[in-house]
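The chain that follows stands alone, in the form predicted alone, written as structure tokens.
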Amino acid sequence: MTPITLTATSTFGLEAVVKRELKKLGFEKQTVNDGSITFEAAAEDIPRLNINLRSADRVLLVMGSFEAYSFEELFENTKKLPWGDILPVDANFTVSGKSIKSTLYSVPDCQSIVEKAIVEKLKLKYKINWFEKTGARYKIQVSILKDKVTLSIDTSGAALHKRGYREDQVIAPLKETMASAMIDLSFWNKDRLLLDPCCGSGTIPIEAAMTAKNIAPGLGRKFVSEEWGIIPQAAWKTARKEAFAAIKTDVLPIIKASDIDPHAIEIAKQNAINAGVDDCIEFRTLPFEKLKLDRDYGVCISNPPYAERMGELDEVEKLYRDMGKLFRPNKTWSVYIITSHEGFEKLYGKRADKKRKLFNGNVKIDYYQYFGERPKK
């Protein structure tokens, strides 16, 4: 298997989570940067990565990196890369880009020059002057940061948070990849009760159930690189077969989810059915103030409303106070809350044991982590 360089992209602040996932999949040597983890692999690994990564946004095939201060340097260095090893003669390729703090700041010009350089390289490879672009899709990305150019090809297509089970959703939904990372950072396990009292369309409880049962997040969807000739179809079949075989059908975690909105609960129930975990989650229409803790050593992971996006500020702040009143007296419960409200700790009535800065889309948020007592053995 010829080695290639891949990058798993992530939401800023979740690099450590994706790094752990990659290690579990057998990729030990990694280079971590803001929002990305780069590692060596083989083309045959692309199916397994896309199907199994829970918290990464995309998997990119890195073609090369170099410094460029002029359009001529950008053209010549792009042309040197082995595009013909990846792109077939009928490749339907497009180029998108971004440039940050670089001499080459005109993104449209950079995209055009990269495309021309690739075409010139393919002319040499295939001995033709016209390309139909009627074959498999290849989305090429040119990223320029402080004059360093990185050229890559997206292997995922639709972002990895699009699992396929969420046919409908509520306002301001949490991305599935973020929900999965929240679960990973909580160190919740299948033997403890998980509670989401503001479940919305059910993303957190569904991702928790899928994790507990070891259901690969990409098992029910397609990826753009399934059309690529460099990846044997047998590799996709093998990756899916292994993922199906790894599902823990005998595991039945205890997960409870509620929301004040009955329509949201109906959506969540259907999404859970689509994900194949409806037998793991108890959904209820219930306002938070009526919620009671019926056992100790539970774990609450939730994405309650933000004042900026839904509801009135007074209602949101009352909810945060109610959360503190419910959970603070019970020292056995661990509580993990994500919100953009900077006054959350004061309203909750206690400083978090740990706080992690993240981004939900373009919204800066904090993940407040309150560690409860460990269950007795």
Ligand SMILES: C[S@@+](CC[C@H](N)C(=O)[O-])C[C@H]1O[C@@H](n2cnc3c(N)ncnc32)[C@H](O)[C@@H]1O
The other form holds:
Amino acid sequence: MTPITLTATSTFGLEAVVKRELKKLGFEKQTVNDGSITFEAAAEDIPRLNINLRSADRVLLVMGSFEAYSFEELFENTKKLPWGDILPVDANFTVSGKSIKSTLYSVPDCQSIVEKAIVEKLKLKYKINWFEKTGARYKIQVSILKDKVTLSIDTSGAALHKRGYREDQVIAPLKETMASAMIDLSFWNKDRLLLDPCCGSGTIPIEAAMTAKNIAPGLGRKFVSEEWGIIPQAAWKTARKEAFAAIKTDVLPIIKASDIDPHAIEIAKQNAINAGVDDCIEFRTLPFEKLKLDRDYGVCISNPPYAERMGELDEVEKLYRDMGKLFRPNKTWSVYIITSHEGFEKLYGKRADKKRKLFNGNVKIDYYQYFGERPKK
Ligand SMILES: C[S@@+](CC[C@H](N)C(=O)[O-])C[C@H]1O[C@@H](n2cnc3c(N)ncnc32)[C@H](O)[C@@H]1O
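For comparison with the form predicted alone, produce the structure of the form predicted in complex with the named molecule.
Every component of the complex follows; first up is the chain already shown.
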């Protein structure tokens, strides 16, 4: 197996979660940068990574890195890379890019130079002058940060948060990868009740159930690199077979999910069916104000509304106050809330034990963590 370099990309703030996941999958040695974790692997590992990673955004195959201050340097260094080892003669490849704080700031120019350099390299290998691009897709990314160019190829295709179970969703759904990371950071486990009182399309409860049952997040979808010649088809088959075998069908966590909106509950129920976890989530339409805690040692993980729109702020602030009133008196509950509202702790009535800065798209959000007493063993 020839060693290759892969990068798992993540939302800013979730690098440690993805790092932990990679370690569990057997990739010990990693280099962590903002939003990316790079490690050595083999092409045969690409299926297992895409199918199993819960919090990463994508898995990229890194072709190479170098410094470039001129278009000539970009062209020559791109051309030096072994494109012919990865791209077949009919590769349908495209180049997209980004440039941050760099001399080469014109992204369209950089894209077109990288594309030209790759074509020149392929001409040498395949001895033809015209490439039909009718075969498998290869999405090449040129990323320039402070004059350092990294060229990679996306192995995932649609981003990894697209598990395939969320057919329909509410207005402000959480990314599945973020929901999964919130669960990971909460240290919730299958033996404790999990509650999401503002469940929307059900992302947090569904991701929790999938984690408890060890259902791999990518089992129900396809990946762009499934068409690539460098990955043996057997590696995809084996990775799927192993993931199916690892499902814990006998685990039935207790998960309660509610929302004020009956339509959201309908959507969430269908999504849970699609994900194969409807047997362990109890859904009901319920305004938070009516919620009661009928047992101790529960864990609430939720993504309540943030009031991005005018007119909603009063309701949202009342909801946050109600949350504090319900949970604060019960010292056995752990509460984890994600919101961009900077006054959350004040409204809840207590400083969080831990606060973690994250990003939901471009919106800065905080993950407020209140640790309750642990259940006695
Ligand atoms: C940001 S969305 C949650 C999105 C969800 N995490 C998802 O991925 O689909 C907030 C949800 O809170 C619900 N909500 C708002 N006020 C509520 C209240 N007082 N009680 C219960 N649910 C409420 C909304 O109906 C909405 O579905």
